[in-house]
Amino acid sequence: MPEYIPSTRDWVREQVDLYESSGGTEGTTLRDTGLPVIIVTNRGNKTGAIRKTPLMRVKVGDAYVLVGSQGGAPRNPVWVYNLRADADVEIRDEMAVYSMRVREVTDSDERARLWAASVEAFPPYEEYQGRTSRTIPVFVAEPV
C-alpha cells in the first residue's frame, strides 16, 4: 500500500487529521467560515503516494464538483496535476467515504453550469478567478 504523506500546509495536514480521527464528525468545515469541505484522498503524480486535500463541498447530484483555484495564485494547486495523472481518488464527505472517477470538465456549458453550482457553494471563487490570468481548472468525480 503506498504511503500517505501529509501536507506541508500546517492548516491542511491539521483539518485531515481532525476530520479523519473524528471519523467525520469534526473539522467538517472550513476553518472559520462554517462551509462544508470533503477530503480528496488521491495518488501523487511523482511519488505515488497517497495524498489527502480538504476542498469546498460542491455537490451536484451524486457528483461532486473539485475547483482548483488557490485562492486565485498564478499556478494550479498540485493536487490537480495529481488528478490529471490518476482519476481515481476517494471522497470523504463527513461520516460517508465514496469512491469515485474525476474528469476535468472542458465543454463550456458544462463548465459554465459546474462553475455557478461551485460559486454559489462558495462565493470567493468568483474574486478567486480574478485575481488570476489562468482558468481555474474544475473537475468532476462522479460515483464508479
Ligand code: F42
Contents of the next structure:
Amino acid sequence: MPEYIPSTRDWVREQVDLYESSGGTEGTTLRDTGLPVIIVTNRGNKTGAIRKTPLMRVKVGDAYVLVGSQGGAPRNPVWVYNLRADADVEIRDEMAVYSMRVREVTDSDERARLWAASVEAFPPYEEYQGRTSRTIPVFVAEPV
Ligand code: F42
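Given the form predicted alone, corresponding form predicted together with coenzyme F420 (F42):
The next block holds the full complex; its first chain is the one shown before.
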C-alpha cells in the first residue's frame, strides 16, 4: 500500500488531518469563510505516494470541478501533474467519499461553462486568473 505523504504546507496538512479524522464533520470549509472544501486523494506522479489536496467545492450535477489556481501563483500546483498522470482519484465531500475519474477540460465552451460555475462558487478564482499569465488548469471529476 503506497504511503501517504502530507502536504508540505502546514495549514493544508492540518486541514486534511481535521477533515479526515472527524469523518468529514470538521475542517470542511476554507478557514472562516464558510465556503465548502473537498479533499482530493491523488497519486504522486513521481513518488507514487498518496497525496491529499483540499480544493474549493465546485459541484456541477454529480461532478466536481477542480481548479488549479494556487492563488494565482505563476506556476501550477503540482497536484495538476498528478492528475494528468493518474486520473483515478477519491473525492471526500464532507461525510461522503466517492471514487471518481478526472479529465482536464480543454473544450473552450465546456471550460467557459465550468469556469463560470467555479467563479460563482469561489469568486477569488477570477482575481487569481487575473494575476497570472498561466491559464489556470481546470479538471472535471466524474463518478466512476
Ligand atoms: N489550491 C488550489 O489550487 N485550488 C483551490 O481551490 C484550493 C482550495 C483550498 C482550500 C483549502 C486549503 O486548505 C487549500 C486549498 N488549496 C487550493 C491549496 C491546495 O490544497 C494545495 O496545497 C496547493 O494547491 C499546493 O498544492 P501542491 O500540489 O503544489 O502541494 C505542494 C505544496 C506539496 O505538497 N508539494 C510536495 C512537496 O514535497 O513539495 C509534493 C507534492 C506532490 O504531489 N509531489 C508529487 C509526487 O510524486 O509525490 C510530484 C509532483 C511533481 O510533479 O513535482
